[in-house]
Amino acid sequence: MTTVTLQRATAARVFMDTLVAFEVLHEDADTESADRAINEAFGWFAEVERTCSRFDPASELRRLCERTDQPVRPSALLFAAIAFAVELAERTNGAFDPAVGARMEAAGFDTNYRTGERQPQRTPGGAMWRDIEVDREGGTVRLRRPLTIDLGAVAKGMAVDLAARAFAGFPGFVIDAGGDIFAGGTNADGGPWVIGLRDPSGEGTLAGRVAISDAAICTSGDYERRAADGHHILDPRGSGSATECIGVTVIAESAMAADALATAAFVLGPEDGIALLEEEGADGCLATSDGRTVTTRGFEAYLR
């Protein structure tokens, strides 16, 4: 029996204001294929950022937000991101809301990380997800009033999922986009990938480890991005940042789902957040601001 020794190809670049890193396992003869796949995967991150950025005046999302009360037929990529976000907003009764962009800007999250320039759209507040009309049959989006769409909890996960397609033919790979992770296949030892869970209450420490394969794991925490009056996970139903949780980790089939569900569960709080994850067929762990840890029924099976 011939034993195949796998090689490891790695690469990292910055997209969406975060470090995006790939690790791809391949056979000796597949070095060029791995390099091509890495370039293709980075291309998806570039495409999603060009399309979905709230901070780039030239992005397709920004151009869409400039057109009010008229049906717009966006690209398939942007339409899929907006439709997913609006559907989750409906299922969570607005705890997740892609129309929160104006409030994000008002809280200080309005700076293009590439240029350092502030890029507010200056739309009035008060908008909500119900003001975004999605026509799935026609493939159009209509904004019923001036608003700023924020896809920060959707776009990065979408980019991870698209990049994962480029690595589908390899024995194993990991995509890590600032804590939004997809682990495909197996590690070099033939087992599942073991991922460390950051302790949201301690700098640089781990709260545990989980083992996953062909699945995504994403974390939302109040330590990630902060402004003077709080952190970046706003409660769309209130006037400030969500406060019941300090960190939420979600395991799901796709990174887009895991990323968005982590944000939604963070806003909903421990009880309703866990109920949402179980309704959506995901697993997760919520660390609360009063020191508790709450998990879905299936989360323990991933622990190592």
Second form
Amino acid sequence: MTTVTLQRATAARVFMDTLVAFEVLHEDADTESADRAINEAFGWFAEVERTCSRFDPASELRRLCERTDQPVRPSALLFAAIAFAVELAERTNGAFDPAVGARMEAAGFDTNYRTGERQPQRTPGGAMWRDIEVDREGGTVRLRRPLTIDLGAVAKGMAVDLAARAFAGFPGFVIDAGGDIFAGGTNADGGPWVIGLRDPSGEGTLAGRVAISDAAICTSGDYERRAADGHHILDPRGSGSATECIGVTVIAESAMAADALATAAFVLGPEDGIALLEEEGADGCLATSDGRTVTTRGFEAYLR
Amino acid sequence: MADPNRTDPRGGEQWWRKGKPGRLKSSMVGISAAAVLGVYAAGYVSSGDGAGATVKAASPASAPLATATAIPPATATAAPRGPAGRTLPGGEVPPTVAPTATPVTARTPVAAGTYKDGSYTGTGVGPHGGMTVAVAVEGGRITSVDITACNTRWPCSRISELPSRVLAAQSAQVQYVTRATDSSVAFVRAVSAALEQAR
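Alternate state requested, the form predicted together with its partner chain (shown: the form predicted alone):
In what comes next, the whole complex appears, and the chain from above leads the way.
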């Protein structure tokens, strides 16, 4: 017989309008360091939220958006998020566009969940990612015109990735932040973590399960956060919500990449979306509004 | 749906231990992974949480709002938030936390399985090379763990305490050796592979 050796520590708090839950496996002797890691991980969520919030007038992002036509050097965190978002915008030719913030507000995604305060539209629409000039050597950002940057598809994933670094030394852990999940190490049986995929068209039914270890899985779907006349994924190239897909699930070693690529693939549609995932080092599956499911070549290997 | 018993094209049932092959550093996934490492290394100023024991030293590069042309400090503060310096007194729960979300950590013991008696070998591959271990189980307990081959980038002496941790924990799931994470990963995977045969 063996003795009871592992502890499973769980904790959950709300950040970014989402319940953020941690599960950490650790030995008895490591209780203190597990608690420290949990605190540090929540701290990263708090840091990312207060830096990147589009809803908080005092956030560093909002203050940056008030500066037009001059180079600004943001914190390392904000610069990394913006540089990543603009790079993906460039590679998708604007199917992913962090300058979509003004239209998100116009479409009704304008309420601070903590205060309930609405943020009236402050910048004119029509801005695009090309209006955000990123100087990678200098670490500066310059806005060519007034615009509202939205880091919704980037910031939560980055917080998940940073929290995952905080848990890196433990035998196994899972970070669940709404649609963004990172599973590290192994479960208590020494096997991969098995994550259920919600059926994008169903009522809480499962479309399947995937086994992952040291990887993130993120889903973009049109079944959450609807505004009056559309869901929260706008097609930056058109005037309304993207309509070809109903759900995209992406697996990658980084949650920031998985979340942003899922959003981009959702807008691009089945053919270009899957091609993007394969090109950019991720796997995934995509459900279309006409009932088809398409996957990357590597996706089936994860299915359980 | 895929057959759960099929052999995976990536090579065997433990494909998930080997990681995803062949993503490029220049891919968005590679860029993202590197960016996160950089931000993590820079640390953050406030722990934003709890006793403040987890505060990481913030390097000058991470100081927020060091501007080429300075961003003015926030004047309007609609949402409740910490002081502008963002350093909260130790032990204080920061005001940015929703009141319903008190950080309570719940703990439940995880029962380890019983192992079948025998001698088992397992191989594990980490980010920088792999290793092979021999694990002996007697009377349902792990009685010895030996590293029989070590092809990691760094010498196996750096993880010399891990076999005894396995014996103490009676599990492959032991905490990694600090600053020897890659070797620890390979070791834990090797022991897990060996013990899976003992289930």
